[in-house]
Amino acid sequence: MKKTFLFLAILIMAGSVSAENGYRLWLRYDLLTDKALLTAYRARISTIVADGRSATAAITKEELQNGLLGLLGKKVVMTNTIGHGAIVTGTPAMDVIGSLSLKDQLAKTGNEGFVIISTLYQGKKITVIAANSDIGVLYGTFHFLRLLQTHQPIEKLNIISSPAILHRVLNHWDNLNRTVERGYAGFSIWDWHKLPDYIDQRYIDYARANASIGINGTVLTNVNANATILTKPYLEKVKALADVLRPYGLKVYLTARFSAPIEIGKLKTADPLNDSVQQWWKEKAKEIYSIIPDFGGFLVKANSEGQPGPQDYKRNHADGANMLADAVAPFGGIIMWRAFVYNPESNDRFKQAYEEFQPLDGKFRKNVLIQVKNGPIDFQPREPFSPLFGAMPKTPLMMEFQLTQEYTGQGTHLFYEAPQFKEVLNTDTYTKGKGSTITKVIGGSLDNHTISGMAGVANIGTDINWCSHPFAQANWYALGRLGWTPTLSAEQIADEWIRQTFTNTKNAVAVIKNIMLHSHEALVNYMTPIGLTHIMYNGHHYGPMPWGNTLNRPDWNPVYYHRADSGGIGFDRTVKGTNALAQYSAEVQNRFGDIRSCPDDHLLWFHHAAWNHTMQSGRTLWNELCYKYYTGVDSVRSFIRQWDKVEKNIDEERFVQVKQLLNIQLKEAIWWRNACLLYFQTFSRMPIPAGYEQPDRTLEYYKSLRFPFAPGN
């Protein structure tokens, strides 16, 4: 571990001139500049008294070193000595944390939080980092760090601290070839090459990124599974990243093609209810864990986009999910069974989760989260939340939210994600009356459940800053953040974020935050406003084609979605059409259902709308749609002329770099605009309002546009 913090070291040391490059992300303890701050932080914080001989202990302790060495300028030393100012650090089998009556406070973390006080140990001003666990006490060190970059005062610290989702995860969409599906940031951390022999230091960054805010899973390959890596030789490469994530609090866990019995294990079927492929996975488990003994558990995507499953057989979801269940069981693991479901068959493929899932309440071990995506379609830039969320009392159900940008544009595209998962964790179900949260259905409070999850696709690669688009790190940092504290605001994360990624000065804070909170509201703006949703381009999804038809299931046209002709756009699932709604209880139906309440942010993902509909603003739908489109594109205008206000306060690299990304989306944010309104027009008939400025091209022209390498795909 002694390279992990020599590296460190160096970073920090080098300051400005080699690490503002982005790869240090939001742990960059450069030295203070509020001279009366740093004062008051040198004066309360003397020396370290550190217990535990376990490699947590070990990083806990060089980190909170290393890290106070960075913003104090200072070297603390470690003592055994506990006097004015030391930083106390342990479990109550530290003697000093036993003495302190913290029995109370501790019983209220679990295994994985933590206590932080001020408090006078034998008439010394102290500060205390307690735990239960060697895990709990690194989470506390972080999270103190993070006071002190934060410019937070720290004299009369009394935190109590403990995540509120048990399984905090990120999934990786990560192919053995090191391909990243929907990756925009190169290609995959995860040199399988190399492994077992060669341990990259950015495994050890990455462990530590995630320890910071709270992460503790991640699932290492795509959710379109490969059965090699559940061979003896992967085993051993994914043992090496296992025990490299192991101090940090990381547990590992891999995605299980359902087809692995037949394709490593030579049977003839992968029938969940047949004996012999039982039997196989219960082998294959055992095998798992003789060689990790703390191995998470199986992500599984199942039954669909082409993915094997127990439907195969006839067989339901429950099938399948018990079946690996059983296998992981006596090791502690866990199955995330994936909810993203949709057959051609189906008259809306909003409905298709909720008619596969829901009558299967109840039917899955106790060991089995349903996994589900925030919205019924998939991961748009606004949906409303899914019908699953409430649905299934007897059923631990986890949060599925996209990191990388699939939808929401790639990585050139400053979104900041925090709005859109709070929009969805504070949406009221109503399914066990008014309060009944989706932050309690995942969080396990509504229903009793003692299991629950969060997890994120992630958007992290090879780029030398990790997600390629500067801004794309806030929303990695903002699932750990939320993870942990569901009720953190979207606001307080991006304020946490910018002042550990980029400055203090109290003014550009403001500035770049107000860029960061109104990038979602601009985003749906541009590209898919008033509940038009999926009317990008086919395969790679960049770019607009709200006019594509031309792929075989009706359901991957864009078309499909907004249904415009010449009496209006807009999907009708009330009673009169699919009948979606009927999904949700009555309190969400009656909000949503009829068009003259429903809200203007939904209203075309429940309603077909006619052109001259009167929206809630007074607009009819179509100058209301011009309205949004144009509105969008000024407000990339205007972040444009904010960033440039703060380029004193930023260093070259990133300023520059996150400039003429801005440009980009500028760019794209107008393609966007033009093309969609263009192409609706062939619809409406209605010209574009006067005093907006007209396209400059034609749809001929935006329909002619091709993008055959675009990433991610």
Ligand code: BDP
Second form
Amino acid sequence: MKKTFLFLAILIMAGSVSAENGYRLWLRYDLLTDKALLTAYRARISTIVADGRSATAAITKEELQNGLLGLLGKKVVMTNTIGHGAIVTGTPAMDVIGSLSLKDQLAKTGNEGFVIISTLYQGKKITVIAANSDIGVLYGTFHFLRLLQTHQPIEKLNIISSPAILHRVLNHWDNLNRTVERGYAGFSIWDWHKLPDYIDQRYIDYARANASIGINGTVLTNVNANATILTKPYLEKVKALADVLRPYGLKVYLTARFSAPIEIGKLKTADPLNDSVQQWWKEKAKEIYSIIPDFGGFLVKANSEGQPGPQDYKRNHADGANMLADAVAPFGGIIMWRAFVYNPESNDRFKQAYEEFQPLDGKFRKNVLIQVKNGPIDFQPREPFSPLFGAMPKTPLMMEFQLTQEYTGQGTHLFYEAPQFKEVLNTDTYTKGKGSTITKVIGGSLDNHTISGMAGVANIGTDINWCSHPFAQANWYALGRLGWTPTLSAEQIADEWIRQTFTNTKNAVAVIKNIMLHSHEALVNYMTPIGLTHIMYNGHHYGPMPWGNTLNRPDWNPVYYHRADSGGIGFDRTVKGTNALAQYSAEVQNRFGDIRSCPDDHLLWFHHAAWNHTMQSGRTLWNELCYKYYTGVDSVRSFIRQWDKVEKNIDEERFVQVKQLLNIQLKEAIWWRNACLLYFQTFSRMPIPAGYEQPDRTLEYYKSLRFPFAPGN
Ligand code: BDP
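Show the form predicted in complex with this ligand, please, the one above being the form predicted on its own.
Full assembly next; the chain just shown is listed first.
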């Protein structure tokens, strides 16, 4: 007994009980274990000379000092004298920075970008982190610390960096009662009940994490909105949050419930062309800005899944968006109006957003962005790109990605999203000839827009490690990095994230990266290969239910999406079917339209193909389906084997967590594979090829499973 106690005490003293619970995210700043590197960095970093009096500048100084203390294991003092090894941070208002002729470089960095250079100043070797604004200096400081954390050389730095996208925003689907729609990481971090008087340390840590990856906006509330957030007491709470987030460069946005003028304004209508309604929103905007002067604006889900909107009054999306845009314009606010719309009358849900929005191109006010989900349906593991991208040249289109893994393994699957995001960003829409990539569409360069945006539906909650699955943090990280530099590769982002989050040990980095980079394809294979989509359970969306056919709305039923019958499987979107393909440019139509040339991985999105159709792999469609499902499961088995190899390189706590989760992922992958193949087999009437392990349960068993308390619903 005594012995254990002593042992514990020693452990605590040695600091090794400071369990690695994941709270520190990618900002761990642990002492560098590479001795040579440590010596080199120490030789190059001796003091901090930091300028600026703002709250942001204070944060910068503290971050730099804490970061260096942790990484170098020594207190790097602040001074005003520039000697060898000084890290100089500030704006051109600072004499030394002013004297360094950085004008040309700084001219390229705008209001948020930064310059990091190694240079000589009066014969002394120094490192300068300069920007036009204090927030730029903070971003630059985080970048510098990232270089150290990822073991990069810092001798000859010459970095000029600025964000490609203006609004880089998290969308919290958080309700006022603290539940999180599609949240798998606990409750909402916004403790509305205790606000405005109680400031949780989490808010500050959240802001800091976002600043470290360049995220500059946050929508605090669910798109399925509650008008209460727009009432005075709640606006006071929002103000308290805005005050905490502001020094970190984060603007606060809210979701606007379209019927708020009725619900909290006592009006009889919310018709956007009605004078009193317009006036009500103008007054509301004025009130909000009097409380939060730099309020970002509104995100709106209208006429979608039961949310109220302008169509309730026979008006269109432009009428609705413009009314709100006019209300916030005098204060510099923006409206992010979502294009996620569909209703059961349409003959193909795929087509609807385009049908409703494309004709409105050119009709929106200058401060409106249309926020478009990456694919035409709904955040599925793999979708073709939304045909709206490139099709509305007069309107800035904003990307909406889903960080929270509603359709991609929820809280239990290791799923790194950057490959999925990059697949979309790199896609060529051909709307203005070759090279009209989605990166250029949303960055604004294709159509000369000055405002641009990228949003991610947040995966953050009260769990100690923020995102529940230790690897889910990587998706938050990826959103920030891609919003700043969309041309970064998924591999580069994974590399940085692993080095900061887990380890810099070369082999371990390679192994973990390999798992991450294959996780997208693996998940597509064991859930929805060859272009299958939307075949999960109703409601909570957890697990496979390709047989689902009981909901009133056909477009909520899995059978609507796969259309399996004895002849084949897939949704015919060619001219012979719904002709959704016509919404794309000719080049894209050609690529997908011909069943012989349509890439295998999108086949069932566009064609109803025969079970014995010959795939590009040479296999029949049925055999390919089996092959993909089995390959997906095998990939998870290999992730488990690979993960075992890094045991000695990372902390035990997270090693064990991930190991357990991978085992759940394997079970669930097998469940997806078996349930889907057994069900589709009732149509194909073909055997699962010999040599594959045969399902050990019946289709009836899978159909009988129920999960009344699956999270996030
Ligand atoms: C769907 C989610 C639903 C969201 C909706 C949206 O199931 O909870 O409200 O997207 O994006 O995928 O509005």
